[in-house]
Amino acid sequence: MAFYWSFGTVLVLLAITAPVALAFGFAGASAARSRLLPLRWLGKGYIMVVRGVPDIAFFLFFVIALDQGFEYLRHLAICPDWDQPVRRGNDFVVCPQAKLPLGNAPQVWHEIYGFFLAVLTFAIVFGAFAANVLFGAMRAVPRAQMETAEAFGMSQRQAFWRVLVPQMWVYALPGLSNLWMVLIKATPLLFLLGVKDIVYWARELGGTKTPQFTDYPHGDWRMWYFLALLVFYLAFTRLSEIVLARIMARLTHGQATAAGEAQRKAAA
């Protein structure tokens, strides 16, 4: 049953990570095109640094830093009288009350916290790629449309939300579609983050086992378990392609783009 539940873990990760990563991306892209120099540096720095670090290194080390950062902030707030160093060589020691989660917390809270860190890490990494896509999409919207909106009396903020943002999705969707596919293929990295996902259980249950896991020990069935994962990922990506194609057709309807022109010719 844990193997079957792990499929739900992957789907929940995607359902939460996709909008959160898109929010990170939109914030990063908006900051990168800001007229305020520090904010523009922050946005472009976020895009450049995160995209420049290999994903595997980010997932292996950033989660540890994120966990220690949360615990250190709690340590400063809860244990201000702590007089011992927090960093002791390679060890990171905070007061027991600042641990996340607490040592006496039920196991389910440890799993939820680990999943939360995984979602946040995925969102930050893929948010940087989404920011790059959205930044390019914002620049692809013709400047003349923004000037026309401003000529009609719209403020820069109104022109941004009423003209730029609604039209940029047409240019952003192809890149976001590719990013969604990459995100699907990156879900096995949950195994590196300590989350028991489908890859973990396929390896555990597929190998030769004693009755610890099942009453009917079998040989090495990992090939069949991973074949099931192959079918799952291929079916899920195919379903995603169909849904994204329909979204793209809806967004480009009536737009002055190549896809919109193709729709007009087909209708004629």
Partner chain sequence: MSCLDTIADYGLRSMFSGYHQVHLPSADRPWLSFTIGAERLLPRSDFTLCQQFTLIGSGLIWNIYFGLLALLSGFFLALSLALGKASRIWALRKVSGGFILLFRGSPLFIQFFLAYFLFRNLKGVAPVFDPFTSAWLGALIVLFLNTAAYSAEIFHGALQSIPKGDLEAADAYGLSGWSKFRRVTFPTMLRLAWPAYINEAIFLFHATTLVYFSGFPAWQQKGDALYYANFFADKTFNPFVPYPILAGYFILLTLAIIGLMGLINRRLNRHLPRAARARLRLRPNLIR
Second form
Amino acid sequence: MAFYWSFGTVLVLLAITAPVALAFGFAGASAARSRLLPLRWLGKGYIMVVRGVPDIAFFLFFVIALDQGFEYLRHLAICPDWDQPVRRGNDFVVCPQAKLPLGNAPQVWHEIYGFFLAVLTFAIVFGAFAANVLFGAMRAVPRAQMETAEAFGMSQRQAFWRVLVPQMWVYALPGLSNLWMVLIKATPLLFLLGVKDIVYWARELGGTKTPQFTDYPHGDWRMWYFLALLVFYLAFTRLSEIVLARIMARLTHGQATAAGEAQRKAAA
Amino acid sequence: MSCLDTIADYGLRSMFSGYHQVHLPSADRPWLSFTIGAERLLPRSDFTLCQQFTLIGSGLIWNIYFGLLALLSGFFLALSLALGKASRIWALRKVSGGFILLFRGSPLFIQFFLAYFLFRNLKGVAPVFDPFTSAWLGALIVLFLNTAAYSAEIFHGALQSIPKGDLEAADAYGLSGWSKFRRVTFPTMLRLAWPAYINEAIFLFHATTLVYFSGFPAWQQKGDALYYANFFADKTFNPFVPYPILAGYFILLTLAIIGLMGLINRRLNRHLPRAARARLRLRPNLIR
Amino acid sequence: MKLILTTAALALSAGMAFAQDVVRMGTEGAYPPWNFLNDAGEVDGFERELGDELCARAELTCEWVTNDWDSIIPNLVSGNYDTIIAGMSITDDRDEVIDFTQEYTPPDPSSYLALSADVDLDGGVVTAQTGTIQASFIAEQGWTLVEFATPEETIAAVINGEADAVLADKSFLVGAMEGNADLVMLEREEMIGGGVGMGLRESDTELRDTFDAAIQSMKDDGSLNELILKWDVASTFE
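What does the same protein look like in the form predicted in complex with its partner chain, given that the last one was the form predicted alone?
Next comes the full complex, and the chain you just saw is listed first.
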């Protein structure tokens, strides 16, 4: 049963992560082209560092770091007069009120919190890639468009939001759809983040079961479980391809690109 | 023990467990004899930063090995697949398309796992398949097929967006068949595909960390960078030192890839006017 | 008399410190018979039963959490759960980072499983799970070691001829052997590692003392030995 639910977990993760990662990417790209030097460095540094590191390496320590970071911030805010050190040797101890979730919260909250951390980690990693794509897309919008906007007397901010942002999507979409495909295929690493996903259950249920501990003993069935996962991912990718092709067709409509031109000709 | 000693002892640990005498060209008339290898036992206590840097760096040799060979060999398969997908022959188009979907559509993690199962069962059929269950060959094949599929898709996209004018100009010059491909289609395609191909190369090198993480076993504690990072995180119970070291190595590796591929990019675009070239050098600008 | 005293002291300290708190018990859930997930997907096994009994004696409310073996200690010191009860042998390395209760099973030998009884360990290939004390042991012997990420794969490697023998905890191998008639256990055994104890944060001395006392009371009235025999995880205490 839990195995089937975990498919839902993966889909929900994708549904939440994609927009959050896009937001991170947008913030990163905007920062990277900001006129303020520190902000520009921050944006470019974020893109460079996160893109340079394999996602598994990131997943293996980042969740714990994130968790400790949050708890430490809450600790500072909630119990300022806590007199004991937070780091004691290897231990990381914050006051009980600052624990996330609280120590007496039911298990389901712990799982939701773990899921939230996983989403955030995924979003930070894929946000960097999205930032790179969006950064390129913002540059790809023809310079003349921005100059026209200025000629119309728009401020920097207005030109950015009204001219640049609506037009950049068509340039960003191929890169973003590629990223979406990569994101789908990164989800089997979820189990590294402590979320019980399909890979976790495939390993768990598919592993050899000896008669002592279960009513349904069987040998090493992991091969079949993994084949089922393979089919799931293939189907999901194919579906995404079809949907993305439709979106692309709509976005290019009326755009001054080769594809837009082809559409115009086909219609005429 | 100084750090240099540690590097001498463990620098090649990911490839050797123990020392070997090497005589070149042969044992009875050697003109060159030397000892190569590494300490057999991994450090067991009092782990120093130097040890972590050395061993994780040593493991990086494998990541570079997998990444480089898969990229080089994958390039040619990718080219054939891209041409196959764009071909006018129905069967060729279907086969290439199916292959690309299979490897692009499923997670590498699961590919490794299934490939290991497959190779292990093949091994029972014929002894030829013996080396396939070792990472150096088996995982390399999976990575090779995987990157070929991804690159093929990139090349295919580039083939589709070659300016019509270029091809018409080639026809006008009387070029056709192989010489048209070699002189016009191929260079233009490569030039258009290159930025996306750089990204694929980066992803591929990152993907090499999955080799010892799913499916393929580590022999004699010879593993890749992640294997040793994992080893230290396991022994010191502190993930905050080894993984950032690993991350640092990979950032350097990524910079090297971007730099190298950027040089090739410059060569591919050397005929273009200066202004057009500057735009294509966007990526190296990110380093600073 | 002694028993009554300890339980009384126990109830007192537990009542003061942990009245409203839930103690979260971290385990792996993939190591039968010690701990595993049953058909309903819940933690089950020797340690589940032991842990529930300890919590009942200490009057604590306990909750079970599973975590990957690789990151089980970092997550404990980071405070994501309060105890590790996962068949973890007490070793000096681990003791430097976390605290252990007294052992709840005595040191148990590790054994080998192979396809034939006369396998040559020196010249052959021996497998173990990555990062276990058995893996370090094989490496130190100078044998050819091959490591797999999960215990499941080590057994599969022997069946498929990838490796000649697997070295692991005896109780685990006994279970694995029942599923496959081809495997034989070698007579040779190794004593590596100490007994199994419960791991806690070093700063949590109070909780450690509580569990220590609860384990002691189970040792004293013989219920711990009964539990060990029931699940057949190790030898019993004298």
